[in-house]
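Given as structure tokens, the chain that follows is alone and in the form predicted alone.
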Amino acid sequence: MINVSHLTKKYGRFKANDNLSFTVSDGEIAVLAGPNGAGKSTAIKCIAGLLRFSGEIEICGHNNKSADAKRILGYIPEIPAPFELLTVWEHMEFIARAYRLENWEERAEKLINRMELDDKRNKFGKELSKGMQQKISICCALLIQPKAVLFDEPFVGLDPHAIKELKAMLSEMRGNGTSVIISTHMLESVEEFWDKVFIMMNGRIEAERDRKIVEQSGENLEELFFSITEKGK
């Protein structure tokens, strides 16, 4: 579980988060949906404990800064940062050290040919295409089997057969219990399998929805989205 409460991140005076509250529950998925600008990808570093901020955000009731959080918690960023000179797999090896993880290469392999990043194992990071940057950061984000895992923007980038595994993944993550916040402008890329929405504008959440409740009301999404994000101009 993942549980944000009054988190508020200030850069001056300006405010990039405004009081979000929420909770992803075990086995979610979570969309964080809004234009660009609108405090999405300053929440996930929030999340990540990557940023100072005002509130509490707990990952399965620890602390987001804490050791035990950090131990169960994935992250991959909108712009991948692989490290230069480590191969493929030696960033996989990095990792699993890092967690003191064992018996991790048949789980390593997996990910790595399901990212079709076989072919690519020797090649140090600085020699890869920003997409193969991001299955990178997929890979090793996925490698600990976190109980929790933030996304940003994850789609970008991404070649067809990626995306297609990508989607197989979260709807594997949901059905072992993970949670899982998805930051994306691009509602349509998420359709086919978010539980709950909170749609962004100005650093707050001016809409929450569930997706049963939206299946029901026969609400349209989409019309929401652009009712609230384009208001104004």
The other form holds:
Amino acid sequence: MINVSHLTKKYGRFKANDNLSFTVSDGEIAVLAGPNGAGKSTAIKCIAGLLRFSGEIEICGHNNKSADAKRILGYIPEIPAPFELLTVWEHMEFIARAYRLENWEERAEKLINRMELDDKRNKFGKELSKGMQQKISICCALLIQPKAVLFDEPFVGLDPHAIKELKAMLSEMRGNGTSVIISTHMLESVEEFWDKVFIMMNGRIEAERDRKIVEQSGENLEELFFSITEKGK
Amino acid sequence: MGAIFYIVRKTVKNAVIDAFRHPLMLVMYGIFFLSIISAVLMGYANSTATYSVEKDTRALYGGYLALLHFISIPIMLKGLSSGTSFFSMSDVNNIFVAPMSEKKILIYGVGRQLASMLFLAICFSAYGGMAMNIFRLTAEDAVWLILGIIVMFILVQMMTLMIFCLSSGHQKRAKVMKYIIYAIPVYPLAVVGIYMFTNGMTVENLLYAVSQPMLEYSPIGWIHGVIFGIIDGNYANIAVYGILLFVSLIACILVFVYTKLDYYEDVLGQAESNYAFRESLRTGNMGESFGMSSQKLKDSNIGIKKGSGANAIFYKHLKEGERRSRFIFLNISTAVLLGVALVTGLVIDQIMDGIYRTTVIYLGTTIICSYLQFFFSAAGDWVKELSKPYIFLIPDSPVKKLIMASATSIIKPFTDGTIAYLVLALIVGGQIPDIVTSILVYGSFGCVYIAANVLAQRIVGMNGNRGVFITFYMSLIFLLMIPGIMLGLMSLSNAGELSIIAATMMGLPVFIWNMIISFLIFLMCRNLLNNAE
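Okay, that was the form predicted alone. Show me the form predicted in complex with the partner chain next.
The complete assembly is shown below, putting the previous chain first.
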């Protein structure tokens, strides 16, 4: 479970996130949607423990900056940042060592195969295209078998096969009880599997909806998004 | 050209406006310029004293020529590698696609580069005051020396432009040019080396060797010839080398005008890489691939193989280091340190005599080498690590992560020091405590530089302005090492007479202080890895 309570992130006087509170339960896929500059990536980085903020964030009951939280949290950044002088396989090894994972090889093998990186396993991070670098980020984050995962624009740069695999992985994670937050403004990419959506504007959550409620009202995600973000235009 | 002038005008204007929006940055720049002005004024004030001894400017001849080569050769080599440091990513995206002459755009790129280099010349003016004191120059002489550096920047930029025009898109030509550039510093080194080997390794011979007129026969030497021609009133030198410089500048311009240029493709890839590099400099997050070429891996070389938790970062760094260089901790800084230690040691060896000879050698070399280390201690592995999210995400103690991420940067100066001082010991001899202490002191200064960097990252922030960061970082280094040096001096003076292991007596307190203060800073800054901002 990811529990965010009164999260505020300021840059000088500017509030990138203004008193955000929400919960993503086990086995739930939540979408952070919003136009550019809404504060989605900032919120994701705060949850990942990368930024200073006021408020409280808990990952499965642990403070998000604690080692216990880090051990079960996966993070896929918006801009992939592989180690330029490590091979694809060595990225897996590094994560396994850093997180003290055991019996990880088979899992790493599967992830690499699913992301079609098997023929690139001995390529350096710097030799890979942006899409492939993104695939490494996904493999690294999922290798630790996280109980909570944060995706920041995960579909950008991925090829159709990788998008299909990632969607399958997301469904599997939901089945395993993993809490997932996906920050995106490509709504059609998450249309088929989202459970909950938080629509952000100007650093605030303007609307929070469950899938059932939206479907019952006959709306879809895109219509809901525009009805909120273009309100008053 | 109107659009280019517009960009230049707006860039300058907005830079000024931006400076006023960041008062801290403005204050730091103010301190920086004030310190330069005060250094120049103090140099001038001190130099007005009259001297009874004849001035000997031979060391200045050699040092100035070395400085000109030291600055110009890397610039020319960089220009050769595709002339690409001239352009930024925004130039590529906005100016390259605009309907403008490629030559005008190239002039713009070179001009901008030149402007940034002239800023460096201002920094050198601080050393002008020092040169006035040491070499008993007049203020006018110092101004000529600084002007010489500015002329050198202009000539080198023009030569870089010519090299780029001639080699762009021609790999073979580029290779030939590279060898020609390498030959420029090899020539004076060979002249000095041959003289020293044939006439003996004495200080007098060294001073004579570095001040030989034949050292001015290469293009970089021409600038030297004109400047020292002015200082010494040698009109023949001014005329000959002045004409050579003028003709070479005209030749560069003609090559530029008559070469058909098609360089966008060459520039694009490098501009992207430069963009990433500048971004990383701006944010303090250095990538590790800059200047790296791809390499093939053997199966046996794949895998980190050791480490768990925070240790994994250290072993990853070892693996990355192994891939950068066959000898992980040995690189150009090792060679430079060895060279400086040997030259300093041999010079002192010639000057000093008696029982204190070796201890003064180790004292002198340690002071000079530790000062020089600052210039090699730029971005270590740990700084590069901050550009990735993993170090923040790894579930381990922040202190342990910080120490493990810095471990390779800490080991490096100790390795360099061990090599340099052991070679020096083989040549000049010395007491074992002095040799060991010199290694420890040199290594401990590496720790202080890293600790100051960590502290500066903690206080100024990783995404702050780099100018502010560097000024703050340098001030911190100064503050952190002063108490250790004071303790060392106290230990030396308490002993009464100069000891035959004076280097040890002064060095040990410095080493102990440096290590304690560095560790304390690591401990205080453990929360650095709590946030990536």
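Positions refer to the first chain, counted from 1. Rigid core here is just the name for the largest C-alpha set that superposes within 1.5 Å across the two forms. Quick caveat, the model's predicted, so the values are computed rather than measured.
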{"item": "Core-aligned C-alpha movement of residue 220 between the two forms reaching 2 Å", "value": "yes"}
